[in-house]
Amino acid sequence: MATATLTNAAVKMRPMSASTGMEILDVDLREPLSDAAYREIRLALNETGVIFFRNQKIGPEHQLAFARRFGTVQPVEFLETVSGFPEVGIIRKDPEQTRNVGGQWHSDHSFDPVPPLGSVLYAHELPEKGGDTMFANMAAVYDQLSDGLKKTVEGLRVVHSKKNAAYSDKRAERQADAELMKRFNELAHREHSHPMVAHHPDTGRKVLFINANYTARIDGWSEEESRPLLDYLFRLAYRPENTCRFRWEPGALAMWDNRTANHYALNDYHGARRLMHRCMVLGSPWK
């Protein structure tokens, strides 16, 4: 049976699944987005914390001026970045590596203040199988929990740190890697308190605002006493069913929400090279 296909006033959209991910069909990203076609897009966005485009044939500038419909694109930060375009950061792994960049679930800089409203990612080199990454709305999530458990999150505040990704990897090449530790510890003042339950700033909507890579603790305990609620929430967060999963191919772009989807980067495909240029747009404070 085919995907059912939402037809709206300016554009075609196909669901990725129940709650998370939506596929924009027919967009052709070298133009400019109409008014009534963004509006509709960012709604998509808003609702299901990611949005898909394939077939592109774009340059950064093309990827700048779609980010740019969404605020201001921000500086980039831990990338080497596209030549001419400082706002733009290289994700790259290569045959030889083994460690890839976002193989843990994730948003991006939640450490900080204000989170990034949206990362724009556009993949030009792939391995012929593998790379794939999987996407969680949290709002979807966050409607799931008990009334009880609801009401016991609701005045929670939690910790993000950037040098608590160094102790959520546990992946075999971050217990060797001494140069990696020193760099999360140089950046141990990059972290920050959220609401565990956020606000959309965009909808209102509540949206459970954790992570497993940069999560640390729920502000107020211990390390030891967040654990069992935190890995609860996680595991919940990250079933099957309510996620989705994005093959990648050249000339694909997503877009999700940093507020909302949290998201993993799958490093699967060892001996290849995979290639993709990354933006991010400034987001706003919680409501």
Ligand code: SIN
Given for the second form:
Amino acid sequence: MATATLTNAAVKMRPMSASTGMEILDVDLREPLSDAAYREIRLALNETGVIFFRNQKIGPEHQLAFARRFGTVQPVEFLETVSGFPEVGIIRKDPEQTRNVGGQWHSDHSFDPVPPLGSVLYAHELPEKGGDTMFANMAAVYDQLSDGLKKTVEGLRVVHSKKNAAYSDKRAERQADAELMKRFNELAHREHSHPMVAHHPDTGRKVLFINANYTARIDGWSEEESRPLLDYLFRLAYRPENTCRFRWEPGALAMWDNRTANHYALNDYHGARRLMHRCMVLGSPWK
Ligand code: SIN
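Could you present the same protein in the form predicted together with the ligand, rather than the form predicted on its own shown above?
Below: every chain and molecule of the assembly, starting with the one above.
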């Protein structure tokens, strides 16, 4: 992708950084996306891992309609949901809370047998300062490995586990009904092994499918053996050069590809409220 504002037949775009993220300009998500606009937006998502829209005035129905352009929206598993919209989860941190959702580098539900295609997050209420989200493009990170390291990691599998990653929305826990808590407890024990170098299901591009929060170990290796290689890869992946940082404002929407991007919700706004709505699109098995 080029570095200047891109203008083409259907949409205007502006890269967020050298490798990660594309801002989509002048699109009103209350209107259905034309096929041409969708194709260009999809290409930008595939290429940069995450796309951003600002100044939207949408409800959950528009958020769902947008997500459905990319595939089937999957059920919300462990968040409270928006009244009347069971496929839209609420991500919220209240002033008295100290922990947030997603406050470590991760990829949503990477411990599922088939990781979600993507997540669509819409901002409702934000702190005056703080609460940004960072993204890293793990396909670009793979490209940076030496030929020798590429060969070493090529055949490896990694175990992704929810177990060690504390679910941190205490408010949801307090208010959870029995069914929600049952689902949460099931989720807490879910783990799955994925190729470390995965072929993206839509593009075939190689991505380093690991993330600091859910990747527990290399399959068949002990945790102690796994740590040095994983830590090296995380250090490389999360270098500022491989990331972009999104400053939210009410009405902003991001969609990231969970196979390509890792993300990190900064938790630097204690005492303030942040309220977001998220839905997720079902993925397909690795190629
Ligand atoms: C998430 O991890 O899905 C939430 C990200 C955010 O709230 O910025």
